[in-house]
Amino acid sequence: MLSGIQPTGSLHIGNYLGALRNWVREQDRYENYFCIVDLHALTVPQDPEVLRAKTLEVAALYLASGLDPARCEIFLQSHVAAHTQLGWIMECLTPMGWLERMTQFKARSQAQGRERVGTGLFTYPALMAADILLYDADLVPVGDDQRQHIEYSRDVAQRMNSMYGEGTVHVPAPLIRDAGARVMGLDDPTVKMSKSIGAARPAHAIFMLDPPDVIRRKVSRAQTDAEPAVRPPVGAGVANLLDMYAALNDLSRDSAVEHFSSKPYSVLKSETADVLIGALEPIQTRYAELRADEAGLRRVLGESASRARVVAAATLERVQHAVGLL
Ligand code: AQP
């Protein structure tokens, strides 16, 4: 199992849903691979002091979140060098085309500007094709936006192997839990949560290290509706925070929404809250033991890296023999 999270910003409540939980789940059941990918975030740009910063901070909140070094590589991707040399290989692979239709690019070329946004934007998901594929990945557990460039991944795998032999690299599916798939912005559940918008609004995003008075505070302010209680069909913004709550507390859609039936929003809401508070204490407190020991973090990142350079190396080589490198 392969997946990552870019150090891009602050983590939010749908990183912690879509991704990290169910990797912290499932960890017992696979091999585990998860990375930082800081060369995905240099595709938009970035302070340098503040890039490092973050990454030091998703590290701590990989392992706050319940990942166990003893059970998952936990690494840098730019501490493989693998990565970029397959990417490029897989760039060499994808017709323009296939890059050009990813929802991600368009929208976000769109709203940058065709001439502003920078060439690895539009490249990025060869560079992740090739996160998932030098580990032989089965599986990549990724929230529900993520899934065109999984279904990428397959193509470019599968067209390798037509073109070099079945085998040469390991086609991988994903895994895409119901639960919190896909947690919307508190201010606009028109559009998912992420962070970059949370660094500019920030009433979109509960942020994992949000203190409880915060994360109240935004709860309370979420949008609804006109409604005064909850009652089906529920607007956006409430289904989301159903879906949350239903989310933390491992229920349905359908329980939660029967747990709050002709319940005022104020009610949700202050439920909610609990929930979010209660399931972010005690990673919060583990972050903070994390952060006391930079060296050991540090000493984390930098054997899983040794380690995964070694499994990476043999994919690459396998790769490069195939199509034809010396
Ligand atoms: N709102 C979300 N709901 C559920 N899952 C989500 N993920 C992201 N947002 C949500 C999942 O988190 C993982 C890491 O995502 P990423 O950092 O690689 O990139 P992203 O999807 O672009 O994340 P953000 O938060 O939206 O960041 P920015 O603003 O930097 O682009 C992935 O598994 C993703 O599915």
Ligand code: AQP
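Heads up, when I say rigid core I mean the largest set of C-alphas that superpose within 1.5 Å between the two forms. In this text, all values refer to a predicted model and were calculated from it rather than measured experimentally. Numbering follows the first chain given and starts at 1. What changes on going to the form predicted on its own:
Relative to the superposed rigid core, the position of the CA of residue 95 differs between these two forms by 2 Å or more. After superposing the rigid core, the Cα of residue 252 is displaced by less than 2 Å between these two forms.
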Contents of the next structure:
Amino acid sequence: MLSGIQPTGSLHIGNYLGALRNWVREQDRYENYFCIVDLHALTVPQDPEVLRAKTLEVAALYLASGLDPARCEIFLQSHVAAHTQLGWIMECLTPMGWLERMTQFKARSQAQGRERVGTGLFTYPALMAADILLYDADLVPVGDDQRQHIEYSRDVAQRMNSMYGEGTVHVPAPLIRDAGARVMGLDDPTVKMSKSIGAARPAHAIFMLDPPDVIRRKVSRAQTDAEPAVRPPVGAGVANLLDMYAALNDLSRDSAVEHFSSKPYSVLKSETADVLIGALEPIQTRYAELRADEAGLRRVLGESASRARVVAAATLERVQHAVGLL
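Now that the form predicted together with adenosine-5'-tetraphosphate has been shown, please provide the structure of the form predicted on its own.
Keep in mind that what follows is only the chain, not its partners or any molecules around it.
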């Protein structure tokens, strides 16, 4: 299994519930490769110092959340050169029409104009396919909004196998979970919680490094609805709080609704803030320890990248030979 997160913005509770917590729980179920996709971050302009700091921040949060480098690989995408080498081959095999249909490219180019959008945003699905195919990934855990990119990765893998022989690359499948996988914005529960929106509107998201008083303030201001208490059918804002409460307590939403039935929203918000703080405080404590030892953090990333290079090199060599490179 392979997955990764861009080191842009700040990781939020949606990243934790939808990705990190599941990765930690499944460390012994799969052979796992968790990269920090810093090359993908370059599809939009970045402040170099901020990007370096955020990269270390995400790495520390991976470890603080419970990922164990003895049981999975945790590395930077840019530290394994095979990603870009295979990415170029994927680009050469990809018709432009496939990339023009990608939702993210269409949305960004319509908003900013095609003349202003970087080429990397257009071609980055090819690099994402390379990320996946390098490790012969069976499964790629993603949100439903990334399903299109995994389908592209499958298409280009099948195209390569049809051109150069079955088994040239392994065809992956998406792993899309339902429980806790879609946390919505506190200020607008009709949109998925987002790092980029949170950067502009801090009240939008609960960030993993938010202190307890900030978490309580944000939850207390979260959008609910016009009803005075929790009663089904609940509105989107109430459902979002219930889902966070349920996910952090490993309950179903129905169980959460029953627990809060007829209670005022102040009780729902107070208890939801309690479980958020309880879940994040030990992560924040461990994060502070990891960031205080930057040399140790970099060592973990370097050792893991060394092991990942061996696996990636074998796939790259197989593909290079298949396409005719010496």
